[in-house]
Structure formats: C-alpha cells, structure tokens
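Form predicted alone, single chain, as structure tokens, below.
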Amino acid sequence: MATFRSFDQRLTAVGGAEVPADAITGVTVTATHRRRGLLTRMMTRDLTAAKDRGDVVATLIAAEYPIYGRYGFGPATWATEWTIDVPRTGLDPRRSGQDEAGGGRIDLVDGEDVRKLGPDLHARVRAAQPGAVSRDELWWRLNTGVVRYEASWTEPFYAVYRSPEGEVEALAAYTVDDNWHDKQPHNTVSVKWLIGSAPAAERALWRYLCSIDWVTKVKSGWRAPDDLLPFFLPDPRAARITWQADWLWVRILDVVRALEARTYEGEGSLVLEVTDRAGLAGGRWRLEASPQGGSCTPTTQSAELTLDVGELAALWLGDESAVRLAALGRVREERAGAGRLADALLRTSRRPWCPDMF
C-alpha cells in the first residue's frame, strides 16, 4: 500500500558546523490508495518522532515538487548538470591529462582504494560545503559495488588527484560508452560523483576526463549550480547546461538549533514570526546574527518578517532571498526592508550544495 524510510544523516550548515538530520526517502503510496491521507500519517509519526530525538531538521530530495511544500519542507539546495563538448573546450589534445595536473598526480585506481581514500576527502568536503551530507560506510561500500541492491553492477572507473606534496584532493567515478558513427568515435564520459577539496585539484581532474581518448562529450553529474566547473575550460561555452532544478529540501524542526547552528555574512538582529501547520517548529524568535554565530531566542517582540517553516529552510542554507520570496508573496515583510536585512545575514557569497542522492 505504501512505503516510507528514514535514516540517521548529518548535514554541513552555513559555516561548516553539522547538525543531525532526519533522511527521508523510498516513500511511495500505491495508486490504489491515494487519497486516504497514508503520506500524511506516515510523515506525521516520522517528523515527531525525530524532533523527539533531538533531530534539527529533516531532508529528502523530491521526486515531485508539489508534494513536500504541505509537510512543512522547502527547496534549501539546486543542483546542475553540464554537458562538455570536448573538441569545443579549447583545450590542447596533445597534452596529457598529467600534464594539466599543475604538479600534482593522477591516478586510476580500484574500489578497495576509493574506500579508503574517500571517506577521509570526504569528511575535508563536506565540512567546507553547506548543504553536503554524511556518507556511512554502506554509501563507500553501495557505490564501489561490495553491496549491490540489483543484480547488474557496471564497475566504473576511479581517478584520483594527489598534490605535488601526495595529499589526496580530488576523486571521481565515472563510466566511458562506445559509440562509433561514420567511423569516427564519439564516446561519453558519464561522471557519477566527483568531490574536490580544493579548486585545482577540481580542475585537474575535469581536463583529465576532457583528455581521455576518443571522448567527445562529459556529462557532469549533478553540480552546484554555481559550479567552477565551465570556466576550467579555455572556452566556458563549452560546458552547455543539460539540466537544472531544485535538489535537497528541508524541513526545519527546531528553529533555534538550525539558526544558532549557522554562522552569517553580516551582523544585526531580526524577529521572524515562524508559522508550522503542524505545530513542530512555529513561533516568534529574535535573531541576533553575526560573522561568529548567531543566538535565537523567544520574544514577544513585534514581528518584522513572518513566513512558513517551509519558507525558512529554504532561507537557512543561503540560497534563497527573502526579498524574492517576499515578490512572490511566500513572505511577509511586517517591517519595510526586512527582507533585504534577511538577505545581507542569510545569504552566501557560493550556493549550497548537496553532491549525494538518497
């Protein structure tokens, strides 16, 4: 009739702090039983039962978009997939991808390998990068092929980018298809993850898929979508974006705990006026935001921007503005200028990110 998972998560807010997180996913309800409210019990026994554990907010990433907004959850991330014409990028073919690793090292490696060399990057990653999710053992093992759910298993290749001082600061995974047409290859890569702990090592790993012999085309994988990734090209317009929508929501349950959580770009004060339908985060708070940190307490102040518990998540990884959201009429701006000192405290100078599907 229906199905619902969640699992323990930890995810990076504003600043690189963490918080545990409630990950939703698998829900389905079959056709034959829509409409009998299974979705909304389901949720409401699975989101009380992670404020009760002390659980700062949930996460899912949405097969629909209309669904999620009712149950109190906002698009907090977006994500963006690039398609690179290689003989367009500019780039030499006559040099190697080694060539273009600016005095560091790549190397093919095997899945034993990227098991353990990933999860220490990783944990470099994501504490760097708000919106980025935890990845347990089970993630490494899934995505090297020790556990398969289906029967078939392509194994892909692993590339790995090392310093000139041997620090590991970049892996990817991705498969290369056979396409030949009037005689002439016309391959794709086809990255499946690629995480970078510094923006070099990033770009060294991206010319080395776009040096790869007889590869016309990479698809990216889902990137930020204010990714570097175009312009470690001689010719951006060579990287043509093939998709781009939200990705990771949010659903804040303890307003406090998310907001004291983050840090800000600038300093000031200002009381939300927090409204939750189904009564697990609403309320009236005073922010006192900073550089530092930020403290959030219960005022009985007047109000100076009232908007939905859905509407905060999507302000509190930094992606939104409240002024826009104020235009579109989600937000209620209770103070002239409220939604432009929402703005100057939430926003971030880079977009969120969260590079995991679950």
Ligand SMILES: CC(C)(COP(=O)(O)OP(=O)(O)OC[C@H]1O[C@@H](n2cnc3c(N)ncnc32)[C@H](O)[C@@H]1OP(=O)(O)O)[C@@H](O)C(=O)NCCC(=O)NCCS
Contents of the next structure:
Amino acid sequence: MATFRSFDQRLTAVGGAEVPADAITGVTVTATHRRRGLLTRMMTRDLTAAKDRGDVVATLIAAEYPIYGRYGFGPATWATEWTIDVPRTGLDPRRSGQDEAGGGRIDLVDGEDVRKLGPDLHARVRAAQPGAVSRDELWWRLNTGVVRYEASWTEPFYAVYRSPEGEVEALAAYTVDDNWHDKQPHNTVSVKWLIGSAPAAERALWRYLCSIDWVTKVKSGWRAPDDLLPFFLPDPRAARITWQADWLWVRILDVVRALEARTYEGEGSLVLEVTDRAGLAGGRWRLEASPQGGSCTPTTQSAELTLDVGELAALWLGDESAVRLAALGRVREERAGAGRLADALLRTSRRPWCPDMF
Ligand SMILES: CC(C)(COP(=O)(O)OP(=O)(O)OC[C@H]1O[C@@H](n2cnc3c(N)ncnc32)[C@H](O)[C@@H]1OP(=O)(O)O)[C@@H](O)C(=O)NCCC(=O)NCCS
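The form predicted together with the named molecule is what I want next, because the block you gave corresponds to the form predicted alone; please supply it.
So here's everything in the complex, that chain up top.
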C-alpha cells in the first residue's frame, strides 16, 4: 500500500561541521490508497522519531516540488545540468586530455579501484562542501555495480585524476553512447558523478571528457548552480544550461543545534521567530553569529524576522536570500533591514551543493 524508508546520514553544514540527518527516500503510496493521509502519517511518525533520536535535520530529494513544504521542508540546495557543445569549447582537438592535466595524470580505473580510492577522496570533498551528504559502503557498491537493484546495469568508465604529487584529487564516472550518422560522430558523454578536492583537478577531468575522440556533447549531470565548469572552457558559452531545479530539501528538527553547527559570513545578532505547524522546532531565538560560529539562545526579545521552519531551511545552508523571501511574502521583516542583515550573516559566497541523489 505504501513505502517509506529513512536512514542515518551526515550532512555538511556551512563551515565544514557535519550534523546527523534523517535521510528519507522511497516514498510511495499506491494509486488505490492515495489522498487518505498515509504519507502524512508516515512522515509525522518518522520526523518525530528522528527528533527523539537527536537528528538535527531531515533530508530528501523531492520528486515533485509541491509535496514536502507542508511538512516543514524547504529547498536548501539547487542543481544545474550543463550540456557542453564540444566543437564550440575552443579546446584544441589535437591536444589530449592528458595534455590538459597540468602536470598531473589521468587514468581509467575499474570499479574495484573506485571502491578503494573513492571514500577517502569523498571524505575530503564532503568536509569542504556545505550541502554534501555521506556515502556509505552500500553507495559505493551500488554505484560500481556490485549491488544491482535493476536488471540493466551499464558499467560506466571511471577516470581518476592524480596531482603532480601523486595524490588522488578527482574521480568521475561516465557513460558514452554510440551515435554515428551521415558519416559523422555525434556521441554524448553522460557524467554520472564527478567529485574533486581542488579546482585544477576538476578542470583536468572536464577537459579530458571534452577531449575524447568522437564525443561531441558532454552532459554534466547535476552540479552546483555556480559550478566553475563553464569557465574551465576557453569559450564558456559552449556549456548551455539544460535544466536547473531545487535539489536537496531540508527539514530542521533542532533550530539551536542547526544554527550552532555552522559558521557565518559576518558578525552580528538577529532575533528569529520560527513557526512550525508540526510543533517540532518552533520558537524564538537570538542568534549571535560570527565567522567562528554561532550561539543561539531562547529569548523574549521582539522578533526581527518571522519565518516558517521551511524558509529557515532554505536559508540555513546559505543559498536563499531572506530579502528575496520577504519580497515573496514568505518571511516577515519585523524590523526594517532585518532581511539584509540575515543575508549578510547567513548567505555564503559559494552556493551549497549536494552531489548525490538518494
Ligand atoms: C505523493 C504521494 C506519496 C502522496 O501520498 P498520499 O498518501 O496520497 O498523501 P496524503 O494523503 O498523506 O496527503 C498529504 C497532503 O499532500 C497532498 N498531496 C499528495 N500528493 C500530492 C502531490 N503529488 N502534489 C501535491 N500535493 C500532494 C494532499 O493533497 C494532502 O494535502 P493536505 O495536507 O493539504 O490535505 C503519493 O501520491 C505517491 O505515491 N505519488 C507517486 C510517487 C511520488 O511522487 N513519490 C514521492 C517521491 S519523493
């Protein structure tokens, strides 16, 4: 009749600390039993249990935008896919990907190598990437074909980039189709995932992918909306945005621990009135923020900004703007300028990104 799964996850907050998260997935209600309150019952039970366990947030990737706001989730990261028109990149087709590696080297490896090399690299990437989530052993086994939920599995290519010092700094998994017509190649590389611990390493892999013979298009998969990818190419216009949408949704279960887990872009204090119709996380707090961290204490002072817990989730990882939400009527400035102050404290210079689907 219905399915609903949740599992333990770690989510990186702004500044690099990780918080325990209740990751929700596999939500379905059969067509014969929809609209009878089953999802609401399963969600209420799961979120209450997660709060009791001490999880700071719940997370999910929403199949449809309109479903989860009612449960206090807000879109906290976005994702963008680019399609690169390889002949327009301005890259010299006579140069190989190896020539583009800036003294490092690129090798093709197999799934077993990925399971050995991937977790360490991913741990470094995740610690530096607000919005990134943990990958357990099952993730690596599923994503290298050891465990298969579906009958059809196409073994991807795996490319690893090592720095001139020999350190593994980027990994990519991608597939290539086989599409020739009119005696011309029209092959597309589809990136399943690509992670790097340094911009130079990511640049090397993207330029490698654009240098594979017969490949005329590279589809990037879901990247951060401010990914450097277009600017790794001599002509950034060769990378066209093919879709952009909300990605990781966050439900804050513990406002104090969520706000104290992160660092802030500036120094200041703000009184927030957080409403939560589920009664899990509402209240009024004074946030004292600084680049070193934050402290958040209950207060009876007048609120400067009133917002729903879902809007706080959209602000928490630094992506959304309180000024924008105020313009939409979704947060209320109780004191003129409170939205700008919230943005100066909470917004980050680079956008958060969740590299995974779960
Ligand atoms: C989406 C889905 C899980 C909802 O389950 P459900 O048991 O019918 O939901 P409920 O009866 O508990 O409804 C809860 C509320 O969500 C609303 N709702 C349900 N499905 C919705 C949808 N697709 N879009 C917008 N609102 C929806 C209901 O109208 C209800 O609103 P209310 O609280 O204002 O009365 C179910 O329709 C489904 O399985 N859909 C296909 C698979 C899917 O999309 N899964 C989500 C994966 S992330």
